[in-house]
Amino acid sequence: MLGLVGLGLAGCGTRARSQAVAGQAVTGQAPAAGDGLGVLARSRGISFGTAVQGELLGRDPVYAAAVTAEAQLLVPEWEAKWDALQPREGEFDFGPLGIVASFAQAQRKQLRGHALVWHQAMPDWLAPALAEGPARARAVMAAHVEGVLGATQPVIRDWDVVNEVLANPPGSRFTEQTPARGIFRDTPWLRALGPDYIELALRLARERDRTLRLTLNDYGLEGDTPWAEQKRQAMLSLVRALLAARCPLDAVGLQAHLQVDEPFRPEPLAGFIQALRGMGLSVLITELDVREGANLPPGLEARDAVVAAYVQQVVGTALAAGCRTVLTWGLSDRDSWLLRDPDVVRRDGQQHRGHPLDAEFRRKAMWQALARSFAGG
């Protein structure tokens, strides 16, 4: 097993050694003068962070400088997923994650993990192993949780333990992509172990690390639509069942991959967050970004204003209801998955402008909207 770089663990990955620049001082230009979002949020008791790409941290000083200036909490986009950490059964590679962890340590940032159990980012060997039956599936999950949490315990104190377990209700914009069994998404994990795989993952994580914050993460929970409400109710039902079974669970993550064409009203989201808080759970915004609508207003300034207004509504509502952690899924429009994923790219030749910084790392109206939300404006 390969350990994380420079963090007091045995060994280090070869790729991490070859890219040790990630832990060196950042020499690029900061995106702008003045406090970053992380500092502004922290002054109000809020944690702000972003998803990062270790490869860019290692080779792009401007990208690294923007992360340093703006974020206090980092989450690896890919480096902590199963296919990165255990590409072959029993062979763990923490080199790529070590790059991110080393950067976080050097820049005095916190680090969270994403994601221990998910139906995507699975190496080629994993789905066939799960198909061998429940005993094999439980053993595979236990070995992964043990290996990953054992190595990352010194540096990661919050994990998305289980990711995207809920099916999308009939009529939602995601239905064609998500076969369902009841309220649960039909995945190799569900087929191997039934819904109990969620509880199993949480219990294994708590047994391995008694003080780790265990988060259940999902998307499509923010809007004012019938299917978003159905998904919120499904999440509440699942959480109540887990807690009734005395299953360890500390937090629920709202991915908040927002779409400005989706109606939004504060009351449903606020009530949902307050219900979770009433059960003793923390609530995090974990993957915030924005897809623009079908009818774009003319000019970048007008487009950015629409995105910013939507973000301030959603984030302001969440913070007022008790959310205290906000992470964007990337800082800059330049490096966004919204430009790469064929399911979400625009078809009209335009590019989504759904992040706080533009492609040149300049602060946009969305940055200002987040700053106002943190200030309670």
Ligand code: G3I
Second form
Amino acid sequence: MLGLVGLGLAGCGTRARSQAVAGQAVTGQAPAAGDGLGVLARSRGISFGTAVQGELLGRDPVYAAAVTAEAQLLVPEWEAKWDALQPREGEFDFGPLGIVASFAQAQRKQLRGHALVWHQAMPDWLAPALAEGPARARAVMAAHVEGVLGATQPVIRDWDVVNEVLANPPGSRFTEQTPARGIFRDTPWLRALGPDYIELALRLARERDRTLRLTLNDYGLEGDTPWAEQKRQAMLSLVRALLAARCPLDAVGLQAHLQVDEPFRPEPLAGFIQALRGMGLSVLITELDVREGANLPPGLEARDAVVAAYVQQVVGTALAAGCRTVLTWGLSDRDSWLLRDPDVVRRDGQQHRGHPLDAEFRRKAMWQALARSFAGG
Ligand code: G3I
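Return one more block: the form predicted in complex with the named molecule, after the form predicted on its own shown previously.
Shown next: the complete complex, the earlier chain at its head.
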């Protein structure tokens, strides 16, 4: 197995956990005109970053230049998921992740991992293996955690260890309906191990790497709706149970795949973040982007203004409540999953404009909204 260390990447990003992952040390340096979002954020002790694709970093200089200019923290969009890392049982492939890690090292960017245990991006062999029973499922999870953390330890100090474990409450028009068992999403992991798979993944990660920041990541937690509130309460009860069991957990990631049609009020999100921080956890925004609504105002400028205002409300609320890490799920409208995934693409032939840069990598109103949020505006 050629791990990342084998690629000569040892050393990149290996800062102490406290510095690299709990937000940037405040530089005190006043940002210069034209500085990217990462520099603006860092001047306020905030880490800003984005999801990247190694293939684009390698073949698209405009894409790579935008990532270099705007982001301090990178997360592989798919290269650190199970289907990319262990496509066949026991055969690890760190090639695609190595491309992202090499770029991060060359550009002195930090790198976070996403996602060790998830019900999507599963290679064909995995679900049948989990269905063989709990002992096999435990062994499969342990081997993946061992193999991945062993190879990535020098370059990744922060992982979404478990992703999207909660079911979406029924009735929401803002989140997909999901099969559920109580508060939990019904997945091959839940069926194999029950809810304990969450604690098992976290304990395996901590045992393998004692200084790693362990994050529980989920979506649909930001809006002012009965469903988002129900999911927030489910997350709080899960976190309380994990901490009561002395399960290692350092952070909760709010994916923040926002939708401008979803009502928002600062208080519910602020209270949720403060409750998590009151339990000693960090809170990150991990996958920020925005789906536009059904009734678009005429003209790109007006559309962008609606998106920007919504982003500033949500991100401003999260930062005021103590969030210190904000990542978008891509920088430019051009490469977004919002243009690819049939469940979220616009039905009217228009394309979502939910990222800081437009398809030509020009800064948009959302970029300004993030800059203002970082400046405390
Ligand atoms: O192009 C590569 C190919 O070279 C490679 O061999 C192959 C390996 O699987 O992957 C191909 O890329 C595709 C990738 O998107 C880049 O477009 C993958 O096939 C495809 O599965 C992958 O989909 C990603 C999806 O998660 C599933 O992993 C999306 O990019 C990514 O945006 C999406 O991100 C998720 C978060 O992880 C969790 N939260 C929701 C978010 C949006 O669905």
